[in-house]
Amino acid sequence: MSEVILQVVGSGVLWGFIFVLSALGLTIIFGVMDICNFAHGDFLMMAMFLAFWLSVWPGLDPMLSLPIVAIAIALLGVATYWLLIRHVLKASGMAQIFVTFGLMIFLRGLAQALWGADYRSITDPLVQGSWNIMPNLSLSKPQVVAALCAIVATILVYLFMTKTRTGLALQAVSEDKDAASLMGIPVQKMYILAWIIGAGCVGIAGGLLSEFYYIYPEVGMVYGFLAFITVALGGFGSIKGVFYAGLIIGMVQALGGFFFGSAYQYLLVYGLYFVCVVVRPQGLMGRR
């Protein structure tokens, strides 16, 4: 029994790192601009479809097409900011919500119109099989590689945000955009950069996920909700909080599915979020 639980925990940790990366961009955008991007999960869905079609033609495995996918979704983030978000920066919070919610509906409908509602998957991924770590413990190779890539990407983003002048400028804008502007920081460029990083992170997460998960237009709803819960549990705007929350959610989902059945794994995750809202609304490491 202990070996089985160890197997489940190992799988939960690997999923947790994917959740961390998918939620990282969301918390950066919110931290800098105080805007929740409800289309965040559908950015991930578009990244998965792009990775899939690049595997069909010109035959690039998602692991090899990852830079292309990340750049493409980052450009989608820039287009979203430039065409939509900048026009509602001074509008009410409800207007901002409707804009990103409308974008979510548009992207989901666009995916269904272009590719239908069928489930797709990468037929012959570059990374396959599993590693036998112990006699009774094996880990999926695609999940391990995806988790390692997610860890590297998260560390790079964290170092960028905390150790570079540009990253510190982003943090300054998140604290007080007016004071940052007076100090000579180009706030508009920082907003664009936040969307580049945020969309790029979820693009990488989508590319990694496409290696071993089904691709369909509604997949963004599942991972969009999980990203929001991860950010809320960790604390809006907190990179460290997202890291811890992602791992917690990954293990709760895996253990919940094992003990209560797969039908209840998301219910337990949502229940955990509800408890957090009641006990600590600002999240584990949130400041507001």
Second form
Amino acid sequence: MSEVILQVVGSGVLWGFIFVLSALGLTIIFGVMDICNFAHGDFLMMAMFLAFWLSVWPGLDPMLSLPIVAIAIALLGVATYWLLIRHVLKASGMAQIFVTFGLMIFLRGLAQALWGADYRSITDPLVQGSWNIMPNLSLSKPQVVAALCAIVATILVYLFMTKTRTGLALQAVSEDKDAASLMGIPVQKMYILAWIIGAGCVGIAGGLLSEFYYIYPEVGMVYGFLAFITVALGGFGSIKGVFYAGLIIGMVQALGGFFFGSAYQYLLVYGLYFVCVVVRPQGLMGRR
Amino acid sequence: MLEIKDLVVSYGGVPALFGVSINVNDGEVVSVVGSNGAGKSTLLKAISGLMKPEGGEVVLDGKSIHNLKAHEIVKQGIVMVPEGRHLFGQMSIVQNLMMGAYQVTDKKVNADRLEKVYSIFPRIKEREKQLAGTLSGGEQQMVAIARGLMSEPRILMLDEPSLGLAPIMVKEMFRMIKDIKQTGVTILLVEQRLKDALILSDRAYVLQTGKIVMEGKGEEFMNSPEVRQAYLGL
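Requested next: the structure of the form predicted in complex with the partner chain (the form predicted on its own having been shown above).
What follows is the entire complex, opening with the chain shown before.
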């Protein structure tokens, strides 16, 4: 029994790192400009489809096309900022919600129209199979590789945000944008940068996920929700918070699936979120 | 060097400044005094680019600058230390100061400037690693001014630097502003603490409900009984 639990927890942790990376983008965008991007999960879906089509032609495995996918989704983020968000920055919260919610529906519909509702997957991924670490503990190779990539990306983003001049300026904008502009920090450029990093992160997460998970137009729904819950549990705008919350959610999801069956694996996650909202609405690492 | 001509500014549709004109010469300390709601902060916000004037001009060395964005105004050498300090509370003191010099990329220049502001405010050097949000009001005000100085402005605008400070800190604050004046920085000061502001200032303007009603030397204001009664309530 305990070995089975170990297996479940191990796989949950691996999932957790993917959640961390995809939620990281959401929390950065939210932190810097107080905009909740409801289309975040669909950025992930777009990344997965792009990785899939690049594997069809020119035959690049998702692991290899990762930089291309990351850049493409980062550009999608910039376009979203420039064409939509920029115009509602001073509008009411409701207008901001409608804009990103509308984008979510648009991207999902676009994927349906272009590629149909079919489930696709990478047929012969570069990384496949699993490692047997102990007699009863085996970890899927693509998940391990994806988790490692997610860890590296998360650490890089964290170092960028806390150690570099530009990263600190992003933090300054997220704390007080008027004071930041009085210091000579170009706020608009920082907003664009936030979208580049935020969308780039979820692009990488999508690329990694496509190596071992189904690709379909609705895939963003589950992962979008999970990213929101990760951000809310960790504390809106907090990078460290997202890290812990992502791991917790990965494990809770895996354990929930094990004890209650995979149909209910998210029940525990949402239950945890509910408890968090009631007991500690600011999240684990949130301010106020 | 800084000329404000007939500035008109509205605050959320409500006019706050009706044609305000002031000028600030190189090396001067100029203060704008007046009661709460007279439009003093609005004036500084309009100069710093946080608010767009609807009419009039802000001219620096013959160049019109009121259409620039806030971060571009900093590049022109005008920095505002906002009312209520507005530090980045989750960042350390030294990180706050580094943000003040955001437009300077040369590390050596930055390090020199840091030493310079620490020599004016030695108390904050000891705590440079501490989060700005955990400091006392007086210390926060010092960091806010130091952060403003990090860009080596030609004109430093201070919005109510004594607000919310303990009396002993207020004294120290004005002494430090005097020190800064002595380094050759031009200062535009907005204060409700008239006496301290006027003693420090070369010239002063009285702002009343969005209009300049009086202009003169700081001491003259202090010594004129009518001015004291009519406008300053001293």
